[in-house]
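As a starting point, one isolated chain is supplied in structure tokens, in the form predicted on its own.
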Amino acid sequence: MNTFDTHTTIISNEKVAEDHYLLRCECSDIAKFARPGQFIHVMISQGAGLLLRRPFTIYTVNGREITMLYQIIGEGTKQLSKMRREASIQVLGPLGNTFDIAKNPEPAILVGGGAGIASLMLLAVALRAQDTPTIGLIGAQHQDRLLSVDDLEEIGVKVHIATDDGSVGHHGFVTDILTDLLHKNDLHQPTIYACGPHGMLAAVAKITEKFEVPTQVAMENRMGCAMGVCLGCVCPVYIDDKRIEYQRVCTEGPVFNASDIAWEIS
């Protein structure tokens, strides 16, 4: 695997929604080899008491540049949101496995909850590049936290929106829209790709199992080393009908077949 540890500077770091930012930097080697679903591990500031790097999905690639879409969750991302143009960061990547793009899915359905949509943008670009009909289902708490709608529509993805408070789109969960879509008879051979909170992914897996639709999920377990050493990000995966193995989200993942995850104990 081609992995690079690159010292770079921030080109831009802009607020795009409530508590969400889009950071752009030049990482030519990472940009060259990045694939849908992969992530980077970022050293935010060695002088701010933040000893561990933070993992972020690669959101887009444009020539020598990559972007990452992130949410302020803890002290690390809070510090990152305050960093401006020409501030220094250390970036390791690309890391992890990738989405397996199905042959001729009709259509591909992307299900993103909150900042989980960040893991699906490179995939959306790859799908549209091969003219795959693509539907994006985006869930958010409310309108001010809605992400990536314009980016997806710009490349020809048909977007459906759900918000918890009904401020825009469907009033309810994004999984409600997924269920309605799968009930329709005009979807010839759909494939589902999803990323978001654990509860949402478990719900997606339950729905798509019922409809017998192949589904891949990008897990967002907390990571320490992101290199498979610390074992802090493991999730339970069925090896066969009776045996469960704990696999590392940072190396064996982050992308798994939804049917392989032991959701009842994960």
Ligand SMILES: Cc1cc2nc3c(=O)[nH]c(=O)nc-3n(C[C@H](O)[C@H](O)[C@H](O)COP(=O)(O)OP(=O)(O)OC[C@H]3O[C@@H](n4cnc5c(N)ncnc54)[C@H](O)[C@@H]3O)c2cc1C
Second form
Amino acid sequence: MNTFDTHTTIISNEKVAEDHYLLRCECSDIAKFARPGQFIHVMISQGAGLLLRRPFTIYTVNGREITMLYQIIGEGTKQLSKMRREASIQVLGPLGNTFDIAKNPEPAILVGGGAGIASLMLLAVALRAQDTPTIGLIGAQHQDRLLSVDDLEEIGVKVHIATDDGSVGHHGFVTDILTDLLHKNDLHQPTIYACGPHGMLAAVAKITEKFEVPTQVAMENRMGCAMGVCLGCVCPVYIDDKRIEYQRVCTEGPVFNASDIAWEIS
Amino acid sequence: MNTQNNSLNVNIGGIRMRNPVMTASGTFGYGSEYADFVDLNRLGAVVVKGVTSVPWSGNPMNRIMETPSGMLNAIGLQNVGVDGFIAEKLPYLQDFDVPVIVNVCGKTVEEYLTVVKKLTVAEGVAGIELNISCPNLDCGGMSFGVNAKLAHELVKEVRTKTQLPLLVKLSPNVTDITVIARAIEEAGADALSAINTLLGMAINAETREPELANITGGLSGPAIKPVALRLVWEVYKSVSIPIVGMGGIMTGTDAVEFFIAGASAVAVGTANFVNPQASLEVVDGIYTYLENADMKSIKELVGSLKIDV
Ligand SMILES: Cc1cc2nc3c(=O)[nH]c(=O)nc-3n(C[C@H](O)[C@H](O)[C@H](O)COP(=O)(O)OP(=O)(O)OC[C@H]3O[C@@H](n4cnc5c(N)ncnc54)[C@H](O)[C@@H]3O)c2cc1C
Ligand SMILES: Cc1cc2nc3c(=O)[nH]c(=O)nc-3n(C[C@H](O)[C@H](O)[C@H](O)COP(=O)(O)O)c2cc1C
Ligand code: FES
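Switching from the form predicted on its own: structure of the form predicted together with the named molecule?
Every component of the complex follows; first up is the chain already shown.
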């Protein structure tokens, strides 16, 4: 295993969209081993009533540095967003499994809702590095919350945008765009990679099941240890036609085949 | 740090340990998960996740929730079952020079006995910790731990089936813990573990839904330390077998407080989730405390609470 618990300081922590921040820090060991889909477990402040660490995907890797892109949700991320350069954090990682890009897809379709797009950036980089044609479907509540469009376009991802209020791009959900794309039926051998709110993932799974397109989803769940011991982070997975097993999002996941998940009880 | 020195050696109900720090059941998996962070040979003992007679699938999600300085869990004892444990998990632990204590749970007396018998003949089990205090089961589990008569009967039955050192884990969810503790001591237990989690609940005000699928769950972490210390102190005054103290231990100083209250060893639980090296840091912290206090043995500290009488 190559898991490290690195005490480090923040290099920068900047607002990149409404309620969203990009944090940069040096974690050379984690940077060295990080793979697409993997995450870190971050200790924000010990002793201030917040006990547990918070899980975040590794957004980008640059030499010895890693970044994470996060949304303010509750107390932990609020405190994190107020931390400045030089503030210290403890970062455990890299954790979890990775997206599978073994069968070169044509094209790869990335579906990201909200901060979920963070889980797809390292994947996009890996796909583009092997010249896989890649389409990004990015959903946000509104224009001011849109993330990562420039970063994705810069590496040659063809981006489509959907916003809930229609302030930019398609007025509606990313899943509408996905359905249109699959309906056109001119894609050679597509694979879908999705991350976002649970409801969006369930919707993506339903659509791609209908079109019989292989789909990998990065799941989220509350985490205790992120090391596979507390069994707090599980999601229900079909191990055959009938039997369901609770598997750990931190260890067997976060990436699962959408068709393996028992969405009806998840 | 030189913690090889024998000032930390203890014997808990017949289990000899190089130091008095163990991992709390359910917070350290089966020992292999933290291999990158914890050299098992530096621990006093490894206590593994509760095992049952057959594999259990556990509770639906959500299973955990953070609360102020603590967390609630309702895992529902998801585990591989005793046969799976012996075949797949135990061999890994046998490569280390550390006592392995297996936490055992069941819904009926028969289920407990099945597991105990199998563990007794398995290679590499140093002791058994009977979990009669799991708050997340419909029947069995905690019901044995909140009733002195049932607890006595169960422990007595188990005692006839095994010569392995037998620890029994107490529930804090009782009116008078000393009655249960004495009943268990009389039934032949070698040591007591105190405490398991406190039954609790969290509600989402916005949705009016419980935060846990199981509705209630067990509270652990620093939030419960004051309760745990009080219960260890009460048990210490009422029994003569050793106590393994636990509940919210994050640092060496926390552990020292448990020794002063009457514990002969301690277990580190939820702290492992926050800091994978917590158990080793607790060992070092205790050692430093003894050095600074000029004590030759951890035993000098046990039950050393200073009170005016
Ligand atoms: C594998 C993984 C990767 C993630 N990657 C990202 C990312 O790249 N960017 C991003 O913005 N968010 C990400 N999340 C979600 C992020 O962990 C939560 O938004 C964050 O924990 C919220 O903490 P809080 O204290 O602000 O919220 P609170 O609601 O106050 O937190 C209370 C508790 O619930 C947990 N929690 C709340 N929401 C979530 C959630 N959606 N998932 C898991 N735990 C949650 C917290 O960790 C904490 O234990 C990821 C989650 C997982 C499991
Ligand atoms: C996620 C989780 C799982 C647990 N599983 C078990 C278990 O299987 N058997 C058991 O006896 N205790 C179990 N416990 C209780 C702990 O061993 C310990 O008694 C309790 O958490 C108090 O210590 P702490 O505050 O240091 O965590 C569990 C606790 C947690 C948090
Ligand atoms: S978070 Fe503890 S097992 Fe996944």
